[in-house]
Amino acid sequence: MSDNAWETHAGWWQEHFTDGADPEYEEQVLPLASEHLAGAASVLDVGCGEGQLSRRIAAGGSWVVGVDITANQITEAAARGGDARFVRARGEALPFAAGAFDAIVICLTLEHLAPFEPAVHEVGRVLAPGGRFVLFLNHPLLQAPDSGWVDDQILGEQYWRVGPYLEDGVSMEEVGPGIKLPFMHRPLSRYINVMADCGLLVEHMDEPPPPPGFLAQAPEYSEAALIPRLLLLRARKH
């Protein structure tokens, strides 16, 4: 997906995924952040959107900065006020010194963007040594394309079926009507040796299973309650 697209549906997801409106950002996503970046000084938010996730943290104490490349989005989380700080920027070249932040979060951003690599090299760069990485994922194992719950009338049973894990994809996935967006599957030890190759290492592993509000809306989740949709991870720099 172009610049020019995010560009273009930056309004869909400020109506539909911000301030209250998307239940996993306010029951689960959002306060996973808080509790994972707790008490650190200074914040990267990369991908931030409009700005949610970086004017929660801030609440909390943090000096936080968000960037996104989006300029729609940029001009939006300014104009929503909290105390975070906002600049135009791609997470392949983040306009920071080396060490500058003690903490940096990317919510939901790296299934968007390929190559996926560069961003995490720059978070390894701009993150100070000992300081952590909150990473966000759709679950690439149990959301990898095709993925879905079985409900066989024929052998009588229901399972949850996994899709094709271990090779890289692209799914165009309808999110609102007209509205396509890419998601790129990669294994998880993708993400996980690109990490380490910049010193971040896994502390903390987060599955939790999807949250009441959103299993609300999408009665026919039900079934698969006990299969997680969101995958955290929590690093530290060495």
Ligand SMILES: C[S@@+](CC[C@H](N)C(=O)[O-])C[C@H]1O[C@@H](n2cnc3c(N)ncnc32)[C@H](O)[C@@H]1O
Second form
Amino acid sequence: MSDNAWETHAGWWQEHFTDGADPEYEEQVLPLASEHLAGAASVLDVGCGEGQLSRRIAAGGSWVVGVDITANQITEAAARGGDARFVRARGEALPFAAGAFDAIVICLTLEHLAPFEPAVHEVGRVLAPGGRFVLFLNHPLLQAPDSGWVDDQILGEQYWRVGPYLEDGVSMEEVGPGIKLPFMHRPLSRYINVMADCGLLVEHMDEPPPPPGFLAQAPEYSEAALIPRLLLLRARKH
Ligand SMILES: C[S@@+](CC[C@H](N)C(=O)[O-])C[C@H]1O[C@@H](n2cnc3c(N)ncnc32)[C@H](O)[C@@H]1O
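Taking the form predicted alone as the starting point, write out the structure of the form predicted in complex with this ligand.
Okay, now the whole complex, with that chain kicking things off.
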């Protein structure tokens, strides 16, 4: 856990993406997490960060544990309170018995794991038969590296360009001034097939449009308001 860039940049994440700071979390991610995890007696939040999903789900009545590799996230999660419990652990080696949870969520975290397969195998092990796995991803197709809105003034065409989708991309992305974090791109089929190998079969998918609060903050995205940024998969363990 020593060369983990998230230890250095946990404060940046907490300031810009949690506690009401980010409209996509407030208007989309947190409501979708509540909707898709509703009624689960026990929920594990893998890569929980400072705990915003865990707190939200626990407030709905579930018994929730959040785990994250980053000490600076887990310490903040514990300090921010709420009804969830927090444990420092790697998604690739979950410190729980087989079948221990009714539901597991991983939100915008698998993109930071290379390889990601061991964490999905751990989900398959720790999830009870019939349990739900809710996975949030940056949309792997439409947000592939080098994708974006093109306004071709010469040809008079406007369109969304998709980058080299089938190529694995491993990069240190500069997400803010001096803030570099690792991001991995893989095609969607890789996620789906590893999940299927672990008995996690997709039963529902959401591709919501960018929410109004995001478009208000990012007017340059308004032309692309019908291009989703987020993908949610809900799978059931068979
Ligand atoms: C983009 S943040 C998302 C945090 C949280 N899921 C949320 O949506 O608010 C990604 C998180 O993944 C965590 N992470 C990265 N690699 C991990 C690993 N191997 N095991 C567990 N957590 C990991 C980081 O520490 C960071 O908190």
